[in-house]
Structures are given as C-alpha cells and as structure tokens.
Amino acid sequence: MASCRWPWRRCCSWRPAARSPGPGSPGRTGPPGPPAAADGGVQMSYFNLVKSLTSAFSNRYSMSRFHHTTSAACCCSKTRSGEKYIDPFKLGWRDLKDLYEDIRKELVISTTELKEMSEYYFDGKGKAFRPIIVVLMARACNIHHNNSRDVQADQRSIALIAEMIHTASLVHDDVIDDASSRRGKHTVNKIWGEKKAVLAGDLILSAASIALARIGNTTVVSILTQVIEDLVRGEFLQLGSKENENERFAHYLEKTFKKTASLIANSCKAVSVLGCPDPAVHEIAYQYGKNVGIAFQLIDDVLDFTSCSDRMGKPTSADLKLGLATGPVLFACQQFPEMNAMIMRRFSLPGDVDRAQQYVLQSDGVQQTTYLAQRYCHEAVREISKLRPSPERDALIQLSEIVLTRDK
C-alpha cells in the first residue's frame, strides 16, 4: 500500500557536470538531452534514452545533495535578481482578485440547474495554478519589454480563459473516467449525470471561446484554440496504448504534453504575444510553460502512488484503475518485465492493480519519474532566466520548485 508521505525531498536545484541541451522545439516533448545511439549504430530506443538520462542523473547526485546548490533555482533565500523570496501565489493574486466571480460573470446562463453545474468547480477552492502562472508570465514579459509593471486587461482575460478551459476539461475527463470525486467533493457527473455533465463542460468551453474572441487578436485566438485541439488529441492518446514497449514512453510524454502542458505553454505564449513583439520572448514563455507543465503532470503521476486520498482530494492509484501506465509504471516495467502483460491488458484482471502498485513501490519507478520532472523544471528555469530580472521572473523560478515539492 502506498504510504501517505514520501520521505525524501523533491527539488530541482541540482548542479550538472555540463549543461545539456533542453527538451527542444515547441513540438517536441521528449526529455532534456541529445539523441543517443546504441551499439551497432542502431538508434537507442526512446525509453532507454530517458532511462539512461535519469539513471546517470541519480547516480551522479545522491539524495543528500538535492538541496539548494544553484542560484538559478534557489528559492529559500535570494533569487538571481537579488529579491528575497516572495510567495508566487501571493504575488500572482494581486492581479487575480475576484477571479472566480469574474469567471461566473462569463457564464451567462438563464437555466438554474445548468448555471449551478457550470459554476460548481468555480468555488474559489482550487489552487488557480494556471492563472497564477499566466499573470506572473504577463508581468515578467511586460517588464522585460518596456519595464511596464501593469498587467493588461487582455492578459488578465487569458488567465480567466485558461482556468475555464482547464475546468471544462476536468468536467469532461470525469465523465470519460466515471470519476466520483474531485477536489474533495462529488463530481458533476455523479451529482447530475453524465449527459448533463458533458453539456456543462461544453458550455464552459463556449463561454471561454466568447471571452477569447472579445480579445480580438487573431494570433492569440489561434494559439489558444490549439489547446482545445491538443486536449482532444491527448484524450485519444490516453485511450490507446503501444504494444512496442520502446514506443510507450514517447506516447506517454506526448499525451502528457497535450493533456496538461499545452494549456500552460500556450497560455504563457499568448500573454507574451500581447505584451511583447519579440518572437524570442514568445518562445521563452512557451518553453517555460511546456517544461513546467510536463513536470507538473509527472509529479502528479508520482503522487498517485505516494500520497493519501484525503490529501489529493481524489482516490489514489486512480490511473492504474483506469488502465493507464504512467511514468512510475513504465520505469518499474524495466525491473519487472511481467508488468508488460498487465499494461497491454490495461490492468483489467483481478489483482492487477494491487500487483502493479507493489511492483512500482518496490522499483525505482517513482524516483526515476521524479528525476525526469527535475530535469524538465531545470530546463524551465534555464528558459525563464533569459528574461530581465524581476520579482515576477523570480517567482516563476520559485514556482518550478513548488511543482516538485508539492504533496497534493
């Protein structure tokens, strides 16, 4: 059984022997590091590349050294621009006052039941992780461009739209997964039924689309509509699986990007487009969001094995019960090859879920997935550090640490 607390500290502050190339272009979701070749000139499998990178990382640096050793990612004393630690959430909330009230105003609905369903998750109890990143990125890009410390109204609208798209995806995901709890309470589909829940998710998406159209910037509209396409494609990827175990990790990371990281990456890019004309800044914003987003989901997949249900607000081992092989499972499979058959049958036989969970906890799957998340966060820090120093830029650096050390 998974323990309620994971005993060692996750941290992205590590000092590499030499800087490696980052995850790469916007379309690529692979791990940091260059392609490698196996003996005989045959290209190393994608999974083995990931494994070799994370294994080298874990062997080179012991757990006792996973503390704040570089100024780039340090968040316990001072950041690069000399500012003392500022809670990114407190800093971001300056621009997000009345966030959920403003979202509810976008949901102009005359039907009482549909209005209640659509507003159900906008109760102010969420972390607002995505809106926080968006407004911090907006300020960081504005300061970098012309030292403006104000968030534009359209940039703030992107924060609202991002949260609306995210919430609509949660409503739809809960229907697909037949989930019964979310954020510590019953899901929309369990209270009102699946058919009505689908319609509520659609309504939230339509309200987000109307708010997006009001911004009137065709580039921004194009950027954020890509998110909706990625969400659908990501869900289709999740419904399938790869027979070839060497293709599974690439499949998993592509799904992770489309379902989680695309929204963060493209929302960050959208506010950078509104605040700065420089394409290089747009790419920095996108790459930061992409890398933090992938790391966020990797840690989420770790927590599915190491955290308690009451802390997560939803049942743990949920992915296994849905037949999903996430990072910890794919890494564990290298030590316990008998898991391959379980993966292909999507843990559908009696006892599969419990056995797979035990295999994961007996393996280094959790550690290897966490090492990979650390590499993505390190790359996010490397990207955002290219912007002019500001409290908001430093808060984004600190946010990458929070992604790794969260326990729910």
The other form holds:
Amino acid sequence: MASCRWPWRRCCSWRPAARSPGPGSPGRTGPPGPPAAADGGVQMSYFNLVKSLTSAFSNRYSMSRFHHTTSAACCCSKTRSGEKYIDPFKLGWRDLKDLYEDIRKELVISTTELKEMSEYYFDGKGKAFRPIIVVLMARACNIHHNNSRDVQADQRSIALIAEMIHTASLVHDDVIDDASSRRGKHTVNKIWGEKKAVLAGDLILSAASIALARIGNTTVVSILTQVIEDLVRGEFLQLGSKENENERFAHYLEKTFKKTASLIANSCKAVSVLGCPDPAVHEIAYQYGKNVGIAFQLIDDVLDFTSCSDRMGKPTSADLKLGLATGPVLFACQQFPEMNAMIMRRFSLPGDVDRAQQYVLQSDGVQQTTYLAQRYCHEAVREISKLRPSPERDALIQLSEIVLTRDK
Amino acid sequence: MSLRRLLLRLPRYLGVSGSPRRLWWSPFLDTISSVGSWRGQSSRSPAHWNQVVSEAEKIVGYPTSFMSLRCLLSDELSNIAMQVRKLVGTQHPLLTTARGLVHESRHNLQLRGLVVLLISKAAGPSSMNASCQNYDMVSGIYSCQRSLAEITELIHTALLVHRGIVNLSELQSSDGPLKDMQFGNKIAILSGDFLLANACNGLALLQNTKVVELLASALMDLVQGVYHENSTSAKENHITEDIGISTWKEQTFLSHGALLAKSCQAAMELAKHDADVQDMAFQYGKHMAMSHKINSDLQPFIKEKTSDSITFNLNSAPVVLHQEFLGRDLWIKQIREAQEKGRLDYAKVGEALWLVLGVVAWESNTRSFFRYGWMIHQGKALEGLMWVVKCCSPEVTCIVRNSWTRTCPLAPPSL
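Form predicted alone done; form predicted together with the partner chain now:
First the chain shown before, then all remaining chains and molecules of the complex.
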C-alpha cells in the first residue's frame, strides 16, 4: 500500500461550511419533539433514528453534490472559537486514573486462567474512548445542573461499566468473526480457544451487571440493559442482508446504531440521569452520544479501507472479508452498480474482496461516508452546545472532531 | 408468626380443588426433594415424573413449558431457528443442545423455574407487605416472581447453549467441515447472547436492583462453574484433579447450586420477605440443586448392571468421595490399572469403587451411596427441608417426613 493514510483526511479544507441541517439531512435525528420520559425515551429515539436513516438515504445525491461544491471551514470549529484548546483525553483521564485497575477489581474470579482471560483487554492499552466520553458528559451535566464541580462515584462506575460491556461484546464478536488479532495482540479466542473465550465474555458481562445493579438506580439499570439488547440485535442485523438498496442503507445505519452508538448514547444518558433531574438534559446527552457513536463507527468503516493494519492493530478490509457491506461500499455501489451482485453474495467469490476494495477506492465512497460522519458530528455538537458552557462540554465538542480526524 | 399463618392457607387452597391432599403433595414433594433418584423403579418412571411436574404446575397455575414463549415469538428467534436448520447434518454440539431443549420442554422439565414458582407460592406474601397484599397475584404468586422464574430458565438455557461452543483448533476430520463448525459457533454465541439479553431485559423490568445483583452474581457463578466443568471434562488422560469433597462442593455450588439458590432468594426479595426468609430460601435452593446433582451423579451406579458399557464422570460425587477415601496415590494406581491403550475401562474402575467401599449386594450399594451422598449435605439439606416444613401445615409436614425417609435411609430428622 502506497501510503498508510489518505492525506486529505488530515486537512479539513474540503469540509463543507457550517450550515444548519435541512429537514431531511442525515445529521438531523428527527424533531426534538416533547422531551421523552426516561422510560419511553429509548424507543422514541429509536423511531426517530429509523426515520432519519431513511431520509439520509434519499438525500444522498444532493449531499454528494453539496460536498463537492462547498468551501472550507470546519463545521465544528465555530462552536469552540475563543476557547483554549482542550485535550479531551487529558481532561477525561483526570477522573479515570486507575480505570483499568478498578475494572479488574470488579472481576472477582478465583480461577487464575479465567481471571487472566477476563482481564486480557483491560491492559491499559485501549483508547478508553467510551469511559472518556462518559466522564466528560457526567461533568458537563453536573455543571449544567447546579454548577457542581464533582463527578459522582456512581457516574464514574458507569464509565467502567460501559468499557466492560464494550469489552464483553468485543470478546464475543471476535469469536463470531473468527478474528485473530485486536489492538495489536492476539484475540482471546486464538490464545485460549473459543469455548473459554465465550465464557470470558459472559463473565465480563455478569461483572458489569453486578456493578450496574450496585448503583441501585432502576432507571439506570433499564437504560444500560437496553444496550445489551441492542448489541445482540445489531449482531443479528449483521447476519442478514437486504436486497433492496434503500433498505440496505437504513439497515446499515440501524446496525451501526445498535452495535456502536447505543452503548455510547445510553451510557451518556445514564450519567445525565444520575447528575441532573431534567429530562431535556437526558435527551441532549443521549443525542450527543448517539450521533458521536454513529460518526465513530462510520469513520471506523472508512479506516477499514484507508488505514493499514499496523496502525489499526487489527487487519484491514476485515469487513469485506466477513461479507459485510459498510458505508463506503454502499456509496461506491451507487457509482458502480456491478457491485450489487458482490454485496448480495457477501463477497464470497475469489477476488471479490480485492475488486470491491478497488471499486471503493476509485469511487467517492470513502469521502461520502466521511461526510456523513461529519453530519452526525455536527448534530452532536449542536446538541451538546445546549448545555451550559464548561471545559468538559467543550472537550466533548473537541472530541467529536477527534472522532472525524482519528487515523486509528 | 404471621408468615406461618399465611402459609397455613396453602393446604386449604389445595383442599378446594377436592383432590386428596396427599395425592397432590406427596409425589410432588418427594420428587422435588430427590429429583431423578427414582429412575428404574417402576412406580417412579419418567411417566410418573411428568405427572408429578404437571401436578406441580397446577399448583403454581402456570405451564412452565411455555415459560419462554414471549421470547420465542420474536423475530430474532425465528431467525435463529432458520439458521440452526442450516446446521442439520453437521456435527456441531449446538444441535444436541437444541434437540435437548425441545425434548426437555416437551417433557415439562423446566425444573428451576418450577422450583422458583413453588417456593414463591410456599412463602406467600410478606407480612411487611400488607399494604399491597394480593396485588397482581395469580394462584398465590406475584407476576414479578413469574418473570423471575422465566429469567432463571433463560440464564440456565443461555449457558447451556454457550457451553456447546467448540474449539476450532481442536477439530478433527471426523467433525466435518471447518466452515460448518464456525457457523455453528456463531449461531450458538448469538442465540446464547440473545437469551442473556432477554434475561437482562426481564431483570430490568423487575425494578429491583437487589434482584438484578443477585441474578447477575448467579450468572457469574454459573460461568465459573461451567468453566471448571469444561476444564475437568476436557482432560484426556483420565487423571482427575486432586480435589476433595469440599472443593467438589464449592465447584458444584457454582455450576449447579448458585442459580437456583439465588433465584429462590430473589423470589423472596420480590415479595419483600425479610433477610431470614431470604436466607432460608437461598439454602433451600442450594441444597435442592446439590441433591439433584448428587442424585444424577449416582445414576450410573444405581442402574441395572445389564451392560458393560457403563461410563461415568470421573469428577462425579461418588468418584471424588472414593478418591478421598482411598487416598490420592492408590486412586491413581487404580486408574492406571484400568487404562487400556489410552482408554479407560469404566467397568473396572466402577468395580473397584464398589469393592473399596466393601459393599457387595446391589441393593446395599445403592443404599450406601445414597447414605453417603446425603450425609454430605445432611446438615444443610435438613435446614432446607425444615424450612419447607416450617412453612407448611401439619399434613404437609407429615408428607415431608415420609419423603425424607424414602429418600434417605437414615433416621428422619425430628420434626
């Protein structure tokens, strides 16, 4: 591969100007509507999501035109003008010292091997992207609510739990996909075998559930239980594929929401519930997490085409090899309809993966997906800007940009 | 005291149906307290067991075989069913698990859920909970307790499914194509996760974080128990780990006792019973499950010696006891002697097992093992039974005593 990274991704020059999203634009997640009650909120926003996903598809053409003609300016930079630069990771880590140590403390396991397996990914080498968002959101909500400068112990627990649920799903996903490396090391299933790996995943999930229950808040339990259900349903969505192109895109975005964004959205919501009684704030937290989460995954799917495996710590083109058509492929398919057949047979014929990759790189699928991610980030920024200003709120704004420019 | 009074209503309720109380309760109670120990005895055939379960189901007013119906109706499960069909003809163990589940549900064997319902009914509403007494209660069981019974079954089934994952690197050519096995693993993980997600969802709906914690910790125990079981049964060289009966008890608690114990406790928590009652329910569930396990471990030894194809788990209770009795060195020697070309002659080990215990006659074999098995838990099992006794009327007490004598040849506890 000639270069590890696409140079254009680093500079922002091609980005569209800040513009409030139109009624059907992808970033917009449906009308804010009446603030949903804590219980109904999840379902409600799910509906909105599907609605917005479908509209995302119908707007595709106008979108691509739009992105070729618009001039420079980062949609995110406006909101943080005048603020000093904040490194969200540095700021977040202040509350997350001993994150992994504390997670390991939750894994009370007597058997050495089982403990070793369960702790394998809690080695401090992960990005801890989710815990960072969660603690920043917690502080942003606390300040918004009563100018409190503290983060509650329960809110910090949510950060741990989010990371644990995420890791448990990684362990199971790797068995399902028969993956052999992650974060630059062998996967649990490759070292210990599938039989034990599945148990390790279950164990981490149970430890997370215990920690969750100990918070002692039934609303929070319900919110995070939704994540577990979404993760499984997302995995099921990934099993099937849709013949209809329209449905295919909606299907892809729904899967993206369930597999990635739901965890971020709902853990953000959980800390907001703990920190502030106002349902409007819960909705802001949820919407921020959802939009950033979807953008995060869209970029992940882009990186699967543009990055090389050394950087990612996992093999690239992995999705194609698994037969999955992600954003870049679906966009590319617009330009190269011959890809349809490949998508339908899940890239199962010899040479399919390579050809699909070529098509994607020739098309503007990567740019289109990145653009879509940008729209989601824009929406996330719009949501979080409704909170009272604080260093943490601005760090969350900053973070949404990091999501777009990350290269691993 | 008022708990006791409330529970006294139970037999009266049974009387309303007009059937003789003994007929209702007697088979039910002895089966519950010694499940599976009756196979091979004509009067206690599987048909009899089914009858007992269906009687018990009448008591709780709920066919347990439909327990997971709600989740069976979902799209995901029909998706799974479609995928599992693709596995037919392969060697993946998920098929066996699925077959077992279908078979089990046809024979109404959702034992864990049933016990949770029974103990809920036995305990009745709490005296502290007088304000919302009989609120959404059907047949003396709260709807949340019914959900809990369902969740217990879901967790049990999920682990059963996850247990059937195969290690891809250890496959042999006789296992069929790698692709089939990969696919089988995928479906097994997904369906297990799906059941767990349903369980989590159901738990969240109970709106009681203590119950969530109890069941989550039961899941943790269960996973560790399954891990132990997998790692001991995977050993090919037939040399068992040097575990004594106390370690055996710990591990069996994790793999078999914890879920039922904690579910029983959670059922009491849902009815707002105090810590004492909760603890008794925990003990009951625990010893109930342990007795069940001991009894099933005894089966290979109790069966008619018709064939020489007797096999048994070398980590089962009688073997572990035997090893402890014999001493580690002698036991290993015995195993070695029984090994021929890498295969273990189970009949030989079984034979040695009997000899060492100095029991010759078949009947007394059975009895001595029974005694042994029961002695392990005598103290605690008593506690559990005592509690049932405490909760029930004099008539039921009498039946408990009878069932105790039948199950255990030792003198019945003084009730």
